[in-house]
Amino acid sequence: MNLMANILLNVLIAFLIGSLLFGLQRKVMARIQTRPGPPIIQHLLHTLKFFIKESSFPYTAAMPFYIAIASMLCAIWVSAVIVGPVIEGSLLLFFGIYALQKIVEHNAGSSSGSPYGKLSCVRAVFSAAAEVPLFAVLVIIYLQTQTMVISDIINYQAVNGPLIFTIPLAALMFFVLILSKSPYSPFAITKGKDIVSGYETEHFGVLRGYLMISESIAWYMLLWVFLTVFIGPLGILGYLVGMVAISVLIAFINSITPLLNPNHSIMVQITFAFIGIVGSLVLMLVM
């Protein structure tokens, strides 16, 4: 398989499955809260529907920007699929990505002049002051393996086992990563429900569905980042079996948890990354 086809394949894996699991999310935290719930292809649905939908642009919106920005994020998340299940590059490339996508999270929010959308983007800002601490993980990753490209640290973890169980806590720092990206997080401030949709509140249409697109890659992404590098090589099934098992963990833990203030938000997020840290130096220190 060249590499364009390769690229493609993956890209629309990352897209279906993210897609679904979103949808399983939603029916476990329905049904853990006694409700019937949506069928799980209801988000693949959402987002398919989106492109046949009339778009609209608001008066205040910073034209083209407000255009270019929408495409951005989902062109910011194919490079993250090229750089991990493609090509298994650096982790510190995968970073770079994730930092990107704050900053047109900010400019998304921005761009379309709606309070909500300005609101959410100061939220996007203050959120990464908690999630760049969670991103330590590397150097303690960096630090038991003495190597950031992901080819290598599998082929660590087959001589020495999952890194799951040599630095538990920088997995939990990676979980709680994770678990503030998941929508209805208790972490989730950038698109609470006190302001609406957060920066998708004045996108519609074709750039609303690039953005839905855009969050099915990076849940994916993010679930293969941690099964890879916390876990190791897994096949198709195991990749699968990991995936819906945290989604539903996760699920769990949104159905019964509300939604944090920004700053119990930020508090609790940066109180996990301190733990994981410390932690984890005296255990490899100890070890």
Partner chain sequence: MDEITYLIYIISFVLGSVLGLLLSYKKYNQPFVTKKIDPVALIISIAGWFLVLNSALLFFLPSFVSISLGLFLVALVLGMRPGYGRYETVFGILISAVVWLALTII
Given for the second form:
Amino acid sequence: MNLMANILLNVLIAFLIGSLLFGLQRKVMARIQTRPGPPIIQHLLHTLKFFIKESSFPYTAAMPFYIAIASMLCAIWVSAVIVGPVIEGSLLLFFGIYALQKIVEHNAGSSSGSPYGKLSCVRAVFSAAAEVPLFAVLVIIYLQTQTMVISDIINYQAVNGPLIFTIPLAALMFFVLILSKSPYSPFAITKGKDIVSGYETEHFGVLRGYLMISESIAWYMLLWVFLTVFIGPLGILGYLVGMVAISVLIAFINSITPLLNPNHSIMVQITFAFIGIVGSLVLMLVM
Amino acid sequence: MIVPEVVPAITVSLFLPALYVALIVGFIALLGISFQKKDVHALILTDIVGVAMLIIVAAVGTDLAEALILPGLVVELAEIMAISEILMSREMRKTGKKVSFMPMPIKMDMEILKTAPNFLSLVLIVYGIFLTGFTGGAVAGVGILFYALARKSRGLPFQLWEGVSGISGVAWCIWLAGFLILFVAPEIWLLGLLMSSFGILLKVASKMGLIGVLGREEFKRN
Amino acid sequence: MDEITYLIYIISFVLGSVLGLLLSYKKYNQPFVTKKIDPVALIISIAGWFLVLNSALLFFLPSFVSISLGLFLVALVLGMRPGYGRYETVFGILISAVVWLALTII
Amino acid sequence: MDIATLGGQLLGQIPLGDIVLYLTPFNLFMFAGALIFTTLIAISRTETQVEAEFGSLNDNEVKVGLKEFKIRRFLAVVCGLATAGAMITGDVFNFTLLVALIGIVNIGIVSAVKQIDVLNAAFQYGLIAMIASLPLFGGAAIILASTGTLSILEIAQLSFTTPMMFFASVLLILGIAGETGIAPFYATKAEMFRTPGSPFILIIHLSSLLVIVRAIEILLIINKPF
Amino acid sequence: MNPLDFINLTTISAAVMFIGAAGIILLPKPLDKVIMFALLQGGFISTIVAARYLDVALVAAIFDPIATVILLMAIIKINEIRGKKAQEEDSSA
Amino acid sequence: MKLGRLWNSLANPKRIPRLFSIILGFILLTGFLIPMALNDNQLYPRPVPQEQINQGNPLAPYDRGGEVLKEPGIVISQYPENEPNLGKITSYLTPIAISVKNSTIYYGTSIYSSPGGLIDEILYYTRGFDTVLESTILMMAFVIASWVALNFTMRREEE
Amino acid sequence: MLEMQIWFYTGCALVILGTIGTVIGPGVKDPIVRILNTEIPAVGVSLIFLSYNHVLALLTFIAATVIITLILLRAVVRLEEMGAEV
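Having seen the form predicted alone, could you now give me the structure of the form predicted in complex with the partner chain?
All chains and molecules follow, beginning with the one already shown.
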């Protein structure tokens, strides 16, 4: 298959499945809280809706920047899809993409000039302190498998069994990272309802659409990376089942936990990271 | 053989003591910082942390190590400069006090400030030009600085300062051009070398001299 | 080519959901009816789940056609407005799962 | 070769004397990312922060003045270029110097503002940056002492890791952490983000995250766990 | 080996430096410290001379008075400021 | 909740440098437990200290051989293939430097710091990019400091 | 060789002594005293440079120390003049 078609295909799949998973998550959370909840399709419709709404830009915004940054987020996650499912490149590259994404996310907030966006931006910087150590899980994977290239990691797991059994603490760390990126999670301080919609507060119309598209792709990609590097070679059906399972699990967690205060959220995550890194290193030395 | 194949045994034997000294010094200074309540004291103590860094680099004992000391020094100097300025700016905003521009004249009739500056500065500048490069820049810079510090000619106008800054920008470009010549056109390496040396000299010296302008405003404004 | 098939599945699911949502708003005007089963939806749901899970039985259709058709029908019920289509879906899953189990085990 | 298992196939080298820059897909992506953001910053204007005033119904607008804007944009562009350089450099000492440059420029970007809290954060960050120059350059020097080379390409071809190299890389990572203000030290940094001038603040964050990712690559090259 | 051999420029300048260092640390008044600092610098310069790098010694010798002058000016200035503050407090009290 | 209090206090900017320095201090101390030694196979090695000055070499301590504009000096660099003129800068002396060299043996440092010489070779030629950076660092620091000084600390009365 | 070792160890001793003096020496509550004490480690480092024959670095370091001292003193004097409690 030609590369461009492959990329397009994967991006579309990522977007649609990501949105459906978000919808599913909302539904599950609603049911746990004994509300009827919106249909599963809701998140997708919500995203598409923004493309036919009028776009307006706040007059206080930092102009070309404010628009470019939202489109940038999209581009970044599309490149994540390219690195991940399409060419199965280096995990380090994925790490870099995650870092860039973090920046875009926080500056989407601050470039609008809204106080809520600004607060969300400050919190995003803060939360990066916790998420970057969590991403160090990739280093543990490297130490275990001796490679950073995704296709080699898959081969390694085909031979030696899933990594989740050999480095469970790393898998736990990555799970916390995924948890922190999910909506309504205890660690979602950047989008807490106390600051309206966080960094998305001042994005309307097309820009909001971009942001939501990239969020969906991001969710898909995080789950994809988790399943790929910890569970091993899977068919597409396997990925689907895994993603649904993780989404439902996270929905359970999110619906029963409160939003933490920013400092505490960071420190809880750092504690997890610390336990995870030290624990996995110790486990590796022992085994 | 003028240059040995490997590092001489004596340098190797001195590495460990030097490294340990650096570690001890670093530890003491860092501990000092961590127990410091006042910001300005922490700033002074970071100077010593820099000293520990220089010892570690010097302990390698090769020509390369010597070339690496210079960046370390420069970084240290530059950061102290910028941070002390930020500290002052912060305190000014905090106290909200306008420091009177012309407070108490200093009654200081030190002989050295009347007779020596011209001579000392001249020696330093000439010697700095002879040295060229970073070292020359630093030496000549201190010369300019001392001149500015001690001379009574106060009120060096704003434009002049900007002019001096401009020189250093141009000098930086000269150095860059020299650097490029060394790689792009290796045949005329001599020109590149001279451009680099004098570019850096001008740059460092003019920058150091700027401190003198800052300092003179403090010390000699009667 | 695998991915194209899955893309078609997803799209048919999405289209089904959208259509189901629209239809359900047209059809039902009470909000959130808990204990009532709509026979039409029940039939659609059972048909859909049957197609999805037992596509091997329908040898005259290529499996991806039957599955995408099935997913469309499944989504039509699953995607209804809040409070509707839940029991129908459960029945659909149960019946077709029983059929599937019976066929695989026997 | 280790570099290939980390960042993908080696695409090319740019030799500048002893300092050889090398390009893998990973380095190239990060380099391009840093450059794109730098261009974006260079052409953007800043936002206006609107806050409600206490005790009245008026809004309070916080803007970036023209002079402040110019200097901060200049510093931000320099910071972006330094980050881009740090992504492709192939020399440990060169990398540390770029990190030091990023550190000082970051301080500069926030030092031009007027809020006391922000200035305080900038000062504390500056203190960390200065302290961090000890482990940063010290770590590089210990790597030089133990391997006899600073070029990452040469270090990648060594077949062993001594405890000394490990110690040096611990120092190096601490130094980078301090200089760029990552990980637990974000608390000083987060305060600095309250000031207006979103595009310039972006570069502070961008540089620290990209540099830490790159640092992980370098450290994995220096330390061969197997 | 003759113990008197140990009395040469190197050892003497080392001793001078140690005295200077001890003086700087232990003496309480800043002005005394500046004098001891000159002693330290003197020892240092003679060490360089013992190493026979005369040009370096020359530069160090030029920088010595400059450093001293800077220190002196700062101390005088700060004493002045402190004196003035004390006066103000007295007059206000 | 005590833990929460502690976590909150850790986020105070003023504590961070102190925390960082104490952690760094203890990590430095672990250096004593690690076996360390200088690898003697280094780039750009130099002769035994004081050796050249004891021989009465007027270029001490930076004499690395070579003849001005004729024969390159001896420099062991990392990638000699990238440096066609390796060693030439080391051996280069300006005319003034040559006259100084002929008159006294105690000015080796000054001679080798004037254009040409070992440090110039390393700083400008083999590791030129480093020097670009370090002079940039210096320039940036001065830009920052002078900007702050000009706009805040010096000319406050104009605000 | 002996001379070189004397310089080296004198330098080490001065650096350590000076650092201790700067951190916990008598009267270091006064910033001026503290800055004066930092001159001792500076001289110690110069000696270490000298014993390794890093003469050019030594030259630069001497000049840079003077400038750093000036900067620090300027900061201290200014802060004192403002009456800032830092």
